[in-house]
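The chain that follows stands alone, in the form predicted on its own, written as structure tokens.
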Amino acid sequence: MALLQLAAASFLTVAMLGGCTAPDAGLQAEDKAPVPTHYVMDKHSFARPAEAVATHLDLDIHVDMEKKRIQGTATYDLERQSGDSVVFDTDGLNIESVTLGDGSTAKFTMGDSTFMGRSLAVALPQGMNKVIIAYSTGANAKALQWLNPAQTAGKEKPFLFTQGEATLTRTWIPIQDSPGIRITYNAHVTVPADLMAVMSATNPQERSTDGSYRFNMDKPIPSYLIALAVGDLGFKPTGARTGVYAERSVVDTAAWELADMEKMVEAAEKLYGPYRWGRYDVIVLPPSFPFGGMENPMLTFATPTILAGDRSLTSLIAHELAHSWSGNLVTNATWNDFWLNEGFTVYFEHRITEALYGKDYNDMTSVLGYQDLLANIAEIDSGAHPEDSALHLDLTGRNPDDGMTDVPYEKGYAMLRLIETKVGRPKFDAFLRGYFDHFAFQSINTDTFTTYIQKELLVPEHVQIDLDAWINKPGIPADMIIPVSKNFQQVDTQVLRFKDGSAAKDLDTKGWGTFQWMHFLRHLPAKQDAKRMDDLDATFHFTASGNSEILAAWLEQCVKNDYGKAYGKLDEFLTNVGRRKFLMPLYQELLATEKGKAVAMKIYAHARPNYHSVSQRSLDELLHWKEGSAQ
């Protein structure tokens, strides 16, 4: 993408040191957001919360599945400081009107179009602190996915989901888009009666008579974890307070599959203090959805990637949960600060499933993402931005997603396990259950946890450690441990006997696991003939594997040894797999040789329409795709 010169930037909200009100009596102060005392720019966003910010969206939305389009009012509660206007961000809606709390039509402008959509901005009469904008979405709304029947799980029936993470929402919602402003919301969304609402709020388990749903989040969040989904969905609980929603075909597989959930909360909970959100649910998703999982607040999107059939790969769940204390509790306060939710919710998903699986499960786990840091940082080095490899990182003029890699988790999560054996798990413990309350329901930056992090525990505890070095430098710091683990050591020596000319037939592989199986595709020899090939899927049955993990790691090794056996394979797996981690990596090694760029450019002709707009936008860069690129 070519940089372009933001035409506007916006204040974010940060709450800083002992610049917290008291809460309101009669509430629990882990419950009350403190008031804003400071501002930061945050240049992805056209909002000005300075001047006037929301603080409140009563949302009332008609989705119409078969023009697949969203309508409807967006009503804001405004809070004042200065100016005669409120800014809003959108990205391709139709503005229809715009009226004040009063009635009064009120006057408004739009900016011009960036990479960050247009700015909309309201005139506000003096005292005025109500506006309500009617709105539609349009035909390219990037943060909507609307899916023909054909390509549900049940063939018979559309669907629906948003994906709002980074600056999405903007394109269903007109809202001041930017992860330091919080805010709570009301929403009245009226469906196809046979189609079934749900959001990140509170939540129906049946489905209404008439297609109308009402929906409550009384929790300032931050507006890129507003999430819809609409489709032939059923329930079913898990447990007291957390229960699965997926297409009737599905929930039944899917709520065995993630049947740990509340003793995930429970898990959590023990750690770092009460699940503050009610219900934890998740929804799992067509196989479209671009991600693993996504945290909106009461109800994660899940990728039904996930489901393996021996709960293997529901350490992702653990991650999403996680978010509920660092992410959606405690959020980065603009996208340069990213790794502050990913880092600490890694760190905390390894927690939560060493207590549930324990630490062999956690080494293994530790030692994939370490390899995966790895590789990306090898990519990121290669590349246009090697400084991207820092923890804090300087997004101007560029999309947030690119600051998306595994960088902010995994060299996120290192630092925090390095802080842990410096002082001690108890006391590190102790800090982050300190941290987590003290920062509830606010946005901060990277300064903000430092200054915080210096005087609550390193300088207390006299230890020295380079956070310089670690959040501003590009690369991996010297003093990062390194993971190790047992059951690979085991899995290293069949991989050493198979690159020997041992048979697959005669490898030990009794007891292996999912993480086993990866590592020992990751680790195969580099060239492989045919015949070799063959003896592997003959024996372990790689290409009928119905774990997405397993079959990700194998196909790759298919494209680097151009076993074309397995094509058929790989072009429906890409076809029907929208998930980018999965993606990403399958498409660059087919892109290593003029044949596999051939292959590659096929697939994706016909493959494209069934990603989300996220994936197609790493792809179409990847691809250099352009409309007819495969002709």
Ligand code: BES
Second form
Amino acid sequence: MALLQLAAASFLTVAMLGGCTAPDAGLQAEDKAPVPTHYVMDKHSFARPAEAVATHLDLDIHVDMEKKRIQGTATYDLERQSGDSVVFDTDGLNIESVTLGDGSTAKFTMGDSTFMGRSLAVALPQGMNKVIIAYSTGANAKALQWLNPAQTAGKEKPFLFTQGEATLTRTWIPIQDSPGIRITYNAHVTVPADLMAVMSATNPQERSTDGSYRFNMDKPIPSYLIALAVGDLGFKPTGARTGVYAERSVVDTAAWELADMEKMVEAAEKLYGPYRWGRYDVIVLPPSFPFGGMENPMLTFATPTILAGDRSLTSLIAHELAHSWSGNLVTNATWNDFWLNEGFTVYFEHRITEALYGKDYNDMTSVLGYQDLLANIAEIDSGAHPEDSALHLDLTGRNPDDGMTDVPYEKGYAMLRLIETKVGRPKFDAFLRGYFDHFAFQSINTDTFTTYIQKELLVPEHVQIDLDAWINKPGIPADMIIPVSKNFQQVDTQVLRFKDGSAAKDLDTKGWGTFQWMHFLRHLPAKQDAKRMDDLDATFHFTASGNSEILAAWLEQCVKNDYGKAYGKLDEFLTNVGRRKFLMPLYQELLATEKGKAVAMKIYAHARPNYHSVSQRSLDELLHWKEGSAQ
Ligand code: BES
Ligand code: ZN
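Mind giving me the form predicted together with this ligand, seeing as the form predicted on its own was just shown?
Next comes the full complex, this chain leading.
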């Protein structure tokens, strides 16, 4: 009976409400926050942690690169408060058996399929606190991207990577998949002997002889941060605590590009306290990785499109590193609170890059971010959910990915900058440092943050700010500080000259870096004939640019102006690169005309199999794609 009720229950996870139970973590790494007894509702998980919560995962899996399947066991230690079952999330998994800690077979029930997967409820006798779930992944596990050798740099060996955030970990591990629930894990992973495996945990630096690897993450993390990559990997250190993994043919290039990693960790620690995770490594993945970066603890996953050859795109690493505090140490308790992860991280990222590269650099990235924000809000305003430009969202019944726009990033950042300006940097820094220490290894929601900042900073400092408007209302509040960049003023002058008819070669572009070029490309006249485009390309060689940001911004102009000469490059870029941020605007721009739409559908038909499910989902929706609708 109890099991039937569980099976029928919809999303009932209650995520931990931070700040009530755990003491301050202090400066020395105090890794084990007590298991909380207060939780807030997470509508995107079936788990019921207030009744039974998994505190440790022992994963034992085999990765079959040929069958494109993961098979093995997930063994959980549980802490129980009430009830006679424990509920996990699954999505597309084959659950083969469930065994209890005493070796007996457990009764389990799976709920109906929903857009967030299926619940797995395991009946527990009194006092039982261990379960072993034997399972395998399904054919289209959304977290997993299995790459054929042709999709890799080396072209000889297959590759696998996982992407857990937001709710995809349940597609490769049966788990309580809510960011409000934290877990430690260790893993035994076997892979073909000619490949190496790495995880968001302690990692090998060399290939094992038999394809067997062991990992340990002894700090409690949310499930979306459990990650695995398998491929023909090499490793190269970039400092005492930092290093780079990549396919062996890429590892030297990647290590050169990311040479500043060690300095970034030092700068971050100087700002907001010790880096608590041991090593900080980055793995540069094949180009189909759907994001720029993903902050998997101890091992950031990154796109190779940051390898510009001039180290100009490495602020992305500062961003993912900053998540080691904002996100991984202090975590959004539900996906409605996603801005707590990303807004703080963009702020922290800017502080790291300012320390390394100076204020002018930061002013430029702030302006570019603001441009993204304005464009994104305009889009949101004309869509089905204009309320999505608030920081705190209600994503009930929706895929949490829908809330992952520029708003939590750039509006969140703008709010923190405003508060920084009002209280002054020293006080704001002291507050942030205290915030990270106070909530270390906890998951908190927006209310907990608001209460904390009122009490610790805004009230004592007599700061007037309408937090409710910033957090709960859509749009851009009137008191937002609009960023400006003196480097861009000079670019604006050249844009005007070009608009007035100057030839490209007569423009003064001396000393321009990536950001100036991005700003320039974003502000070219909306319509120009092929001759002007020819002139730009012959002078500045955009189509041949090895810098993905410059190339993507240029290709957008090419589509806008139907500049046919660049369509070969466009096809190549859209086929090889799976980073959603680049794909969406290009396909969107193509859709503006009938001719462009035909080009988009044709490219998508052959490019789609190269994309991760995350990018496929967004593009299927944009292009109204139906399987079999290839042109
Ligand atoms: N955590 C995000 C990536 C993410 C967001 C994954 C939403 C799944 C759902 C990561 O830290 C991130 O923000 N990446 C950015 C780069 C950054 C420099 C803004 C990206 O991938 O573009
Ligand atoms: Zn981020």
